[in-house]
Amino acid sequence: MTDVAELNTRFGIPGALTFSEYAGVGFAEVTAAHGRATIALQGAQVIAWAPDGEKPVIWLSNDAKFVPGKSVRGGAPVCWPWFGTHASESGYPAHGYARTVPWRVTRAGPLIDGRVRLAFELIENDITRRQWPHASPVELHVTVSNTLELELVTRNAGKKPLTLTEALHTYFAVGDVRKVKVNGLDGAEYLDKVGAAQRRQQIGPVLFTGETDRVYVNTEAECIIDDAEWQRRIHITKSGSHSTVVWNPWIDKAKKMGDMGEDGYLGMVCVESANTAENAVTLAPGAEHRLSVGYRVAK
């Protein structure tokens, strides 16, 4: 159970940051200059963000379930310390455990320009230590305004090198995914995970006419979601990320999920800043890695 009173005493900012609790899950409600966001303390998962006067930019399923220990459909889940299925243990959770365990607020406060920044650290337990027996503290820094900035910081506190994969699995809200183009990946190679799992090369913008699950490798490019229905563009910049994942489950797969919502797939697209496949990160003892993203909206 989250101690909301203690969080509000230690970190609350009148008119800018408050903490609440629902069904055993804690939330941080952020009202910054020019933007607002909600962050679930389970997974340090941003579940809502929008600049002032804008429609939601982060998509959350109408059927999303907030249950301790379970992943939430939508938002910006942290996939760590592995992306996708575990390399050797099929019973371990997909995309790692970071999105399903509590994170601790370590710092929070306003910046001089009116932005609000929070820092979280993942809380390990006996189960996570068995699944990932490495001394590798991880933090997430979230900065809210008319832009949203996320920074995932992993440190190797052990005595041996370690290799991990990771992603910020952000769901973006769009008016109609059938009218969306994702620009910035022209010419990039990708692993097509739908069908025969072939390696292909992107030609032109990414369009959506069916299930899409692609891992673009060796790319640090800015991506732009061109949302014709809502007449806006979502810019995604990143550093410390060499993979980009583009995903939409489409009709049949969405129906099997149970928490996507009726026609939910039409209102979302995932463009994920990642390090996976051949872009896995290896950290020497004492080293750290920072995966940073920035989101902004333009007309």
Contents of the next structure:
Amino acid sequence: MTDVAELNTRFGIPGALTFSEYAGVGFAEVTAAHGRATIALQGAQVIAWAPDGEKPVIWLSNDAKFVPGKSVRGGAPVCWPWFGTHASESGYPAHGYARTVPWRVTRAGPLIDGRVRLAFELIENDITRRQWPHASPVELHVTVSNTLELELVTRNAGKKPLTLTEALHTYFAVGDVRKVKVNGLDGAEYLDKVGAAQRRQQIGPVLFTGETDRVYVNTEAECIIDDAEWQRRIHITKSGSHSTVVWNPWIDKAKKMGDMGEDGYLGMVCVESANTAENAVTLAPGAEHRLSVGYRVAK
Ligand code: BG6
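Switch from the form predicted on its own to the form predicted together with 6-O-phosphono-beta-D-glucopyranose (BG6) and give that structure.
Let's see the whole complex now, leading with the same chain.
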């Protein structure tokens, strides 16, 4: 249970930041200069963001379920401390546990330019410590305005090196994914996860004509989602991220998932800033790693 009253007392800013609770999950509602966002305290998961006057930029399924301990379909899930299936334990949760445990608000406030920034820290429990027996505190910093900035900060507080994989698995809202191009990955090598996994090279923009599940490696490039239907471009810049995952489940897989909503797959595309496969991050004792992204909309 989230103590919303205490959060409002400690961090609430009239007109700019309020906390609420729905079905046992806490939410932060942020109204910054030039943009608004909603963040679930479970997973520190941004579930809505748009610049003022703009359609939603972050997609949330119409059938998204908010249940403590379950992942939420849409928003910007944090995949950590592993991306995808666990390397050796098939019973461990896909994409790690960060997206299904509560995070604590540690700092929140307006910046001088009207942006609003919140800092969250993952709350460990017996299960997370068993699945990840490493001292590695992790924070997510969320900065809201007409841009959305996310920064995932991992510190190795242990005495041995540790290796992790991670992603900011953001679902972007689009008018019609069949008319979308993702630019920025031309020439990049990717692991194609549809069918028998194989390595390929991207030629030109990424287009969507069926299930798409690709891990582009060794790329720090800016990606641009060119949305012909809504006549806008979403720019995705990043640092500390060497992989980019592009995903759309398409119709059959979406039906099986059960929480994508009617034709939901047509209105979304995931462009995930990640470190996975050969881009896994190894942290020496005492070292810190930052994966940062910035999203903005251009016409
Ligand atoms: C993507 C993976 O990042 O996430 C896909 O590359 C996966 O393979 C997708 O299907 C959604 O994962 P989940 O666990 O949220 O259903």
